[in-house]
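For reference, the chain that follows is the form predicted on its own, supplied as structure tokens.
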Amino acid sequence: MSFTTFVTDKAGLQKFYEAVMASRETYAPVEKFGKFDFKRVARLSECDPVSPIAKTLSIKPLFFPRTAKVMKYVATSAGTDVSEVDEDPLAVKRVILGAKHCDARSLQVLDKVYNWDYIDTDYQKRRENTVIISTRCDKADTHCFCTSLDYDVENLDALDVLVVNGADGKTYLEARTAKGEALLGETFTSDAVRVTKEEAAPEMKKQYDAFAASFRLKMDYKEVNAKLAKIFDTPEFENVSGNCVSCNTCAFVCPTCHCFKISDEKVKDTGVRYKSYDSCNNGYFTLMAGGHNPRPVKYRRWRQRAMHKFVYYKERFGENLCVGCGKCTISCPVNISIFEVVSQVSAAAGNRQ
């Protein structure tokens, strides 16, 4: 299916982000304390659409809240009667501004497993309600590598309305998916002039090269997923985790990290069942009910993060568990790097060969 390009300028690109605002709910990066964390906004002075990568949170409490009412319940005296929980807030029709191409890639990676064993709902309905516009970056950040990794950040088609900014005050709007060319046709304005995609390749292919020319990491995964793949038991995931302080941070800005626990809340017979962001860097993470921990030490929790990001997942569904955004190396309080975890240890695993 051919989607459609619009070229326009900065106020054009602004008129159109006021037009998607009035016309549907809509999220964006909003500062605070020096970060920026996608929140609802009304109008284009509460946000910052192009807010710096290093300093932005990732989108996936949109679609996997941080904690979440799952159900609640009350005992009486002929049993428990459970109630479904209130309406969905993030399951609306809505619109994401100014989220990553990682954050975007990250969704496609997370569909894998919310569409496996068992197909989560809630997730699905927030997926298909949202349409996500996302501007290209401009310069890669110190610790970013999504080009190293395997997937396509020229033609990616996780976002449904591409923004990039061109030479000479140039903005190029192009929608990748069928949602976002019904958004574009929508929110057109007067100012936003239709174009060929081949009119507007070179331009958009010029900035794409410029982009891709400023990353400090790169990786070659295929090799770091085959050498991986082939070690289990080496000392070298000791060194790279004797800084962590399992404060489980990297895995709660992580895009992709997936894991959670459940808890109930009750006072006297009322209470609440939550679900909330958990991590296997947590040492109660595998503990069983019988107090054995297979993973009682801290490197060996290290091991399953990298592995199962470069190694498992990849075996179950074809993709890394890693879209190379660096959010968990800007956060970590130790300045652990995934790039380099998995590249030092790949590294060990070729010189036992």
Second form
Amino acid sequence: MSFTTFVTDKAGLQKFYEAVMASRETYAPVEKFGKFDFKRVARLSECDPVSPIAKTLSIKPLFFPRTAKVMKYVATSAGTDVSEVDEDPLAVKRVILGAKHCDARSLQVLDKVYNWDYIDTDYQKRRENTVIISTRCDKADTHCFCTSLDYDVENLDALDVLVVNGADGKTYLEARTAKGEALLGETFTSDAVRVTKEEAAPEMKKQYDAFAASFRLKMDYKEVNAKLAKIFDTPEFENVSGNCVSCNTCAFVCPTCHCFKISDEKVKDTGVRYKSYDSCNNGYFTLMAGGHNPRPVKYRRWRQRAMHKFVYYKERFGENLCVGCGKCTISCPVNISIFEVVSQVSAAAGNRQ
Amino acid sequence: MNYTKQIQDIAAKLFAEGKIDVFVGYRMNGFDENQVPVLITDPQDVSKLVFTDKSVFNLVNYLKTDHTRRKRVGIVVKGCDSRSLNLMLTESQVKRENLYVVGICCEGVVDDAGEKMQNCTDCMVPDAVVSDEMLGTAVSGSGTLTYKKNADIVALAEKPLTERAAYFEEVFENCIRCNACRHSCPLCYCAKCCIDQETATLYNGANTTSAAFHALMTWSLHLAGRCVDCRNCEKACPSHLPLHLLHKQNESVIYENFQEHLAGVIPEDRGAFYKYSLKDPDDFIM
Ligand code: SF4
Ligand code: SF4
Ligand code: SF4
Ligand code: SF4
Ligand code: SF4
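Follow the form predicted on its own with the form predicted together with the partner chain, if you could.
Entire complex below, previous chain first.
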């Protein structure tokens, strides 16, 4: 299937966004306390579709909520009645504006685990019903390294509609999926000129090249995958995690982390069971009922984090469980960088066979 | 304020004399002009140490980890940090004889934008109150400065109740329940905290506004009369929530009602909630 490309200007893009907002539930970065989180918006003025990279949280909570009700229950003398919770409007068609490319990509990575042994139907529904509009970044931030990983940032198909600020000052919109094509077709009629992919290509390429040249961080992920796999027992993990305060925030803000815990909120005999985020950097994470904890110390937990992202997930699903967004590093109170951790540990591995 | 050279020399000397196993200080983060904490165990690495107005994180936090427990530790403390250290000592969390404390006469630290941090502008005790050795010249008036009620809570107090309630509702709504605040606070040393989601019997781990409200209120009350306004918690919060509003409100109520108590300034002084005085007001007891 071939998809359409449009060329327009800033005003045309604005009109497009407004038309989208009028037709569907829209989520976009909203600023609160200096940080942008994806929230439901009714007007373009409420949000910033090109919010600053370092201040924007991920879109993951729109698919894997920070807290989801799993079930409700009532304890009676005859037993416990369990009922479904049906508050989440899973069937609503919605659009996300202002997702970064790394964020969009994280969903492709998560799809693998959500389609694995247990099929998470809530996640699937949310995926199916959501169209993602993503503007390609113009410049990488300090901790970004998306272009170093195992996905093609330029031709990313994890997003449905691509927006590019062309080097010529024009705005290009390109459908990347059938969902994106449908949205563009139904909302974008006036003010925009349909162009062929070939006509748009040179300007879009120029923008990409300038963007790709702006990265401070570069890594060879294949080397990292290969080296990490061999050095489970290196003492280097202790060095890189020494100043970690086990605060968990890295996992909470990461678009690809997907561990959760279960807890109950109970009043008398009635309760709700919740599923909420958890983090492998947490001291309790592997604490077992009998009291044994196989990862009682920080470096073992950090090793798990690094290995899960660059070895185990890769081996099992063929993808790195990291999209190079840098959110963990920005939010970390002591700026521990996953990029530095895996680079430093693999460097320490040297040529170990 | 630059004590890089002095701190490197002190650490090198302590290692050479065999007096410490680990030195807790700051190093450059390796990508911009900001710094991160570093725990040095190899004397070769003392050249990594730096100290300037970018040395923000309160290092006393590391005294609650396995990396320093039962070890002899060299540590750098600014005014606020030293107050939290005093509390750790009073509350029997660390042994004084295991520590070599480098105290700083602090001229204030700056945030990422290079602005002096608000807690530094308001600081009553810039000179470290516990140390084996001091660096810098005493900041004039340290310890005798007049108490300034935090400008943000003053401004908020002027707003009508409904507006204040709406504001805090928004704060709790934006909390993602990561607990980074609790973990980065030096005084939250409890191995099991009632707000930790894993052991939560009081509050569940859910990220609901009500769970966040209960958890953060409990947390701030456990720090009432103990919080030293170092702002580790606020710097750690991924949602940039104004956590100092909770702590500064508690601080000012305690300062005004309980003989101008300020946490951790006097060694061995127990927190406001641990001691009883006949002068304590009781007009709020019905
Ligand atoms: S580990 Fe860090 S850089 Fe990688 S996806 Fe998660 S938050 Fe982004
Ligand atoms: S990693 Fe950075 S540059 Fe790459 S898509 Fe994400 S925000 Fe943009
Ligand atoms: S955010 Fe930083 S300090 Fe917190 S657990 Fe992650 S690496 Fe450790
Ligand atoms: S509550 Fe925050 S400001 Fe107060 S001592 Fe703890 S980390 Fe510092
Ligand atoms: S650090 Fe911020 S977001 Fe995390 S639990 Fe504390 S207040 Fe909430």
